[in-house]
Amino acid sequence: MKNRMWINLFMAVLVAGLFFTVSCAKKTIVSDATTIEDQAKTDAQAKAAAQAKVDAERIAQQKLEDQMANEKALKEAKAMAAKKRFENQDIHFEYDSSELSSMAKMLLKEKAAWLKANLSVSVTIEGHCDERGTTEYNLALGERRASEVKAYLGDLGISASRLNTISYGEERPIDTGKTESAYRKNRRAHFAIQ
């Protein structure tokens, strides 16, 4: 009986020790709330990464569109400047002459290149004179000047169907002064785009 008591006592101490050991052990408790929070955090990070990618692609697309718009605007500005230059650069002549100077031929080569690049454009070549001479003479001289320019452009490969001529003689001066400088400005062939 003493043995039995010792065994029971031993068993009681053993059971108490086990309870004590189990109750004091560090336990990692996994709760559903922690798992849900971690999943929500992971989802939020994935969504943020996807949104950042979409935003980066949108920004890249906008930059590309802006660059293309800038290039188009620059191209249009250059084309407009070339058109204005074409119209505003007159071919000048010596007094009582319809002969093209070397400078005039150089300008006409530039104009021919522009006309070749702009095939849909037709032009009227206006012949002008200074006020010296009779009205009839100046109209005829203006016509010769316009015709000489048209012929030279034709030699450079511009179709005659795209070129019209008209003579204004002394009727439309650029400079109404009575000086040689004013007369020089008025002896010209001017281009009007149709």
Second form
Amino acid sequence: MKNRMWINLFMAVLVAGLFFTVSCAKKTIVSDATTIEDQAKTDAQAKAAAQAKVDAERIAQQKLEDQMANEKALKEAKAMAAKKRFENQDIHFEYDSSELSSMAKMLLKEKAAWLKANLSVSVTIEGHCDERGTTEYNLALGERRASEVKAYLGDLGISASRLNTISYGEERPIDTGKTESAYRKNRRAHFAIQ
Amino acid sequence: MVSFMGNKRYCSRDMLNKIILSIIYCFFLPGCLFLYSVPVAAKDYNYINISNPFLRKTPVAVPEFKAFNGHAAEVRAGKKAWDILKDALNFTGYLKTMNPAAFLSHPAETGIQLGQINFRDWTGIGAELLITGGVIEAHGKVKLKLRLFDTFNAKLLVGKVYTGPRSQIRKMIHLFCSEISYQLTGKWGVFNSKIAFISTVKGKKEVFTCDFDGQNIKQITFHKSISLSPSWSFDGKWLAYVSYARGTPQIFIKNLKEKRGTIVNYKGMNISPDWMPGQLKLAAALSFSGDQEIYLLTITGEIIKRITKSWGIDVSPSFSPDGRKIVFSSKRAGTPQIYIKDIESERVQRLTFKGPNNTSPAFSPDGKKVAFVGIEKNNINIFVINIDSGMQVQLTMNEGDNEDPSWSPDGSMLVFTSTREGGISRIFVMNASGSDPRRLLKLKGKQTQPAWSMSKTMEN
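Given the form predicted on its own, corresponding form predicted together with the partner chain:
Shown next: the complete complex, the earlier chain at its head.
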């Protein structure tokens, strides 16, 4: 009968052990479940964060692109303005003179800078005169004006091969008036981009 | 026969010396020559000295022409010839036709030949010259019998008969006028000369030509560009002019009849052509060297010789009548002035010293004077300077801008551009002394840069 008691004890211990083991195992599963929940949360957070980052990046990119586009447009506008100014700002001369004034030289320095920034461009320098003076003399005077301008740009480092000259004498006035201000406008070297 | 009596009352005392000299000259010189009734070479004397600045116009009576058969076509032809003759005579600076209302006799009825004319009828009304004409017309053919008489000496000076189709009446009359001119002035005159000029067509400058009196206008170029500075060759067969038709200013040398020519297209500018008298060579300003200089060129544009050698503007050459010198504008002394250079010896003489800006010179046909444009205080005027004495006379004053003087072949007149009518450039002629300015052309647009041909031009 004593044996029976040992077996029971053993069984009891075993069962208890089993129970314990089961209890232990059950505990690990719970723990696992908790981890999965956390993971999902973390994942969602990470995803959200990633999305936010992407969004932020996209916005930043957009901003940058916008900024670049703006800058490009601005730059283009500036370039266009510079080109317009290059073409439209005439060099003026005194009556019966082909000498470059300090103002003329300043403007020509600006033109030289533009020509250096736009190396592919060749230009024709047109020499013009006011109507006072005979036709043939004014053709000669107009040529000297254009040549003076070309020579000065040459001094500033612009290759002569990019600079053509032509004289129109008094044939192409921009103001046909007979006033000093009209004459002043007409006595000019004009730049035409080829 | 040319006297100052009629003018005397207008003369001031300080002019007395000049007047006396003029009277001596005008009365005495031709008078002397009248004593020799043998034909004298016309070159040796002048009835009329057209270079006399105090020239009084000689009154000439031109009664109606006689129509020999009297039929309508003949009368019409006679009337036409008569009108053309009067216009041509009045165009000269030295003759004026008289009002027929004053005439005491009528050669159309009483006869047009020497012996049929009562010269006292003509001297009595102050006619110093008389021209009679007769016309025979048959089947469109016209015969013109024309005579010029010296009334005071009752002498036939010129008698000519011309025959041709009715369409050639104008030419026949002008041939006779050339004979008159030769008799009276020793020069063939302007009657077979032409004038080239620039006129705008839709805003573009093109070369045109017309007869001496502005008739028979023809457009020569159709470049639709800028054309400038026409110049006649001595034989009237060639025109040289500047055109931008190919981009830069180049000289086009064009044969008017044969539609051929060449283009002078050195690098830079090719401008201000002027033909040499008697030879088919021309002077022009070229800038291929980097400096504007005047060169002597062949008719195909090859360089014979560089004429000017100075830094600065050298333009607008004009040959002396013997072709040995050129007068031109140069800025070598700081302001544009007129210089004369002997082509062979290369001797240079500065001609103008008055005024800040003198350009556009033109050698007179007698080689003694130069017409030019002087600019001072925005006033653009034409002057004539005597080469030997340096005496300078202003021909235009207070009447717009006046430019581009060109001499008539006999030196009696100048053609020029003026803005005196409405501020628009038009072509005018005046006598060499500056008197009698009158508009030559009624044409749309602006006209500039007239160039008078030499005397013998080709008839087109």
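Each form is matched to the other, and the largest set of C-alpha atoms that superpose within 1.5 Å is called the rigid core. Residue numbers count along the first chain shown, from 1. All values reported here derive from a predicted model rather than from experimental measurement.
Visitor: Inspect the rigid-core superposition and answer whether the C-alpha of Glu131 shifts by 2 angstroms or more between these two forms.
Guide: Shift of 2 Å or more: no.
Visitor: After superposing on the rigid core, what is the C-alpha displacement of Ala69 between these two forms, in Å?
Guide: After core superposition, the C-alpha of Ala69 moves 2.4 Å between these two forms.
Visitor: Where the rigid core has been superposed, how far does the Cα of Gln51 end up moving between these two forms, given in Å?
Guide: Comparing between these two forms after core fitting, Gln51 shifts 6.6 Å at its C-alpha.
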